[in-house]
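Here you get one chain, nothing else, as structure tokens; it is the form predicted on its own.
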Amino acid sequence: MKINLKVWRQKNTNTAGKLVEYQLDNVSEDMSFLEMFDVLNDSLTRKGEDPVTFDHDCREGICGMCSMYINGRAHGPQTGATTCQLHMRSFNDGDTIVVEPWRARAFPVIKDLMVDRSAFDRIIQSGGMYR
């Protein structure tokens, strides 16, 4: 599948923020979403730019790190499925996808779609998640 991204490059919290585009011609309709952006991020170093900094860890749908706003809805397209349990086949061949970080006041974009979830950290400490 040929992919149009756009996708949200902030380098740090300072500074503004913008949609780059980007275009990827051989995407398995197998891939996980995250897969897809290793292979962005395996084509942008090959070129000696910076790849796109995601939040991830378990890519098990179990941890939730992976937020993103997929064509402005939370996760993308499916409902009740994390990023990372969202394949490329939602998808169809010359799709243009829009990607953007995880927005609220309490989550600051750290780098491109990376945001502070620190807030969640200070919720657990008081005990507020496991009442």
Given for the second form:
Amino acid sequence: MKINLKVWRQKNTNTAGKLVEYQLDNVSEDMSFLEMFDVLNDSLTRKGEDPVTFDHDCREGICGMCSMYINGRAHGPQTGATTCQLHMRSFNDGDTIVVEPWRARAFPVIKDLMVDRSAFDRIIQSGGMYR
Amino acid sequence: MSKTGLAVYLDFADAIKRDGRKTIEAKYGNLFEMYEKITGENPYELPMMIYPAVHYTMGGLWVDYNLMTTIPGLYALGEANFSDHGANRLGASALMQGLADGYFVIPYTIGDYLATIGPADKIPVDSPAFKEAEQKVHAQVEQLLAIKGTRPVDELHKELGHIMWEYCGMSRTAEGLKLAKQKIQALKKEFWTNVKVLGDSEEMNQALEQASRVADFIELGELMVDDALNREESCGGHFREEHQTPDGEALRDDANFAYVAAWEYQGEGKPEVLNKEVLEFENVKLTQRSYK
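Could you output the structure for the form predicted together with its partner chain, given that the previous block was the form predicted on its own?
Now the full complex is given, and it begins with the chain already shown.
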């Protein structure tokens, strides 16, 4: 599949960001959305360009670390699924996909698609969850 | 075989016919839903592609009964330590250890330790040990950034994973393990001369973070290979092909290997020293487990 990406690039919290376009020509429909970003980052790194920063950890749908706001929806088109469990077969050849960080005043962007979630950690630490 | 060439099929058709879809749904519904998300195939209608997963290191940091490591005040909980699981660590045993350590052990032992120290015992940042550790980290970070090679960290990370999967997976041989050791040493050289880490150390830098971890994984991988070579028996997740019963089951050697191997770091480039912690069984007898 061919995929056109518009990815939010932002150097740090204090710098203005913008959407940057990338094109990937060899995306497999079996790739997860994050694996597609690994492919992008591999090619950026080889070209000497700064890879895209994004959160991820277990990549098996458990930890809740991966975020990404995909085409205006948290975690993309599926419901009840994390971004790592979203696969490229949910998209069509030639699609343009817009990827942004989760935007909220309480979660400032650290870099690119990674936001500072410590406000949320403080809520959990104070016992404010799972009541 | 699936198109990856790596999976075999597990067919639920007979079970669904025998017990009905509702029963299977009640037992495995969540799992089947996850499977469909990953593969795009409906496991109620098509056989499932299955594949054995790598189960971590089957071990971790040495800790005492209070979960403190060999460094006073440094505790290791859950999967990071070696304490509760045996040679096999399948299914949800990691959850058991996380919960047991977190609920039942650490709330009591950490308070006991904290009661023995006060604010005056805080190690000052100008102490020689602190300075040495800080300088070491700075030096490694600068070294990684200065290599400016051609290969992304992720690629070298995956290469290490493939070596471990191929030669230090569930089924191992002395020959394969020796080859793995050579391959890891060659990869280590490649990593420290040809890794490509962009950016700098003053900003969020995930490639730099990953490079630091892969440097550790290379050391850990080699140690796992050494440990697997040393253990001349089959036991739990460690199946040495040379040591099996006539019908292909794991053949243990309790006379020589009924111990936990605690490998002690001796410094850069020096082989780790093996400390044996003998396993003593008071209430149960060691027996042969058969999965047949």
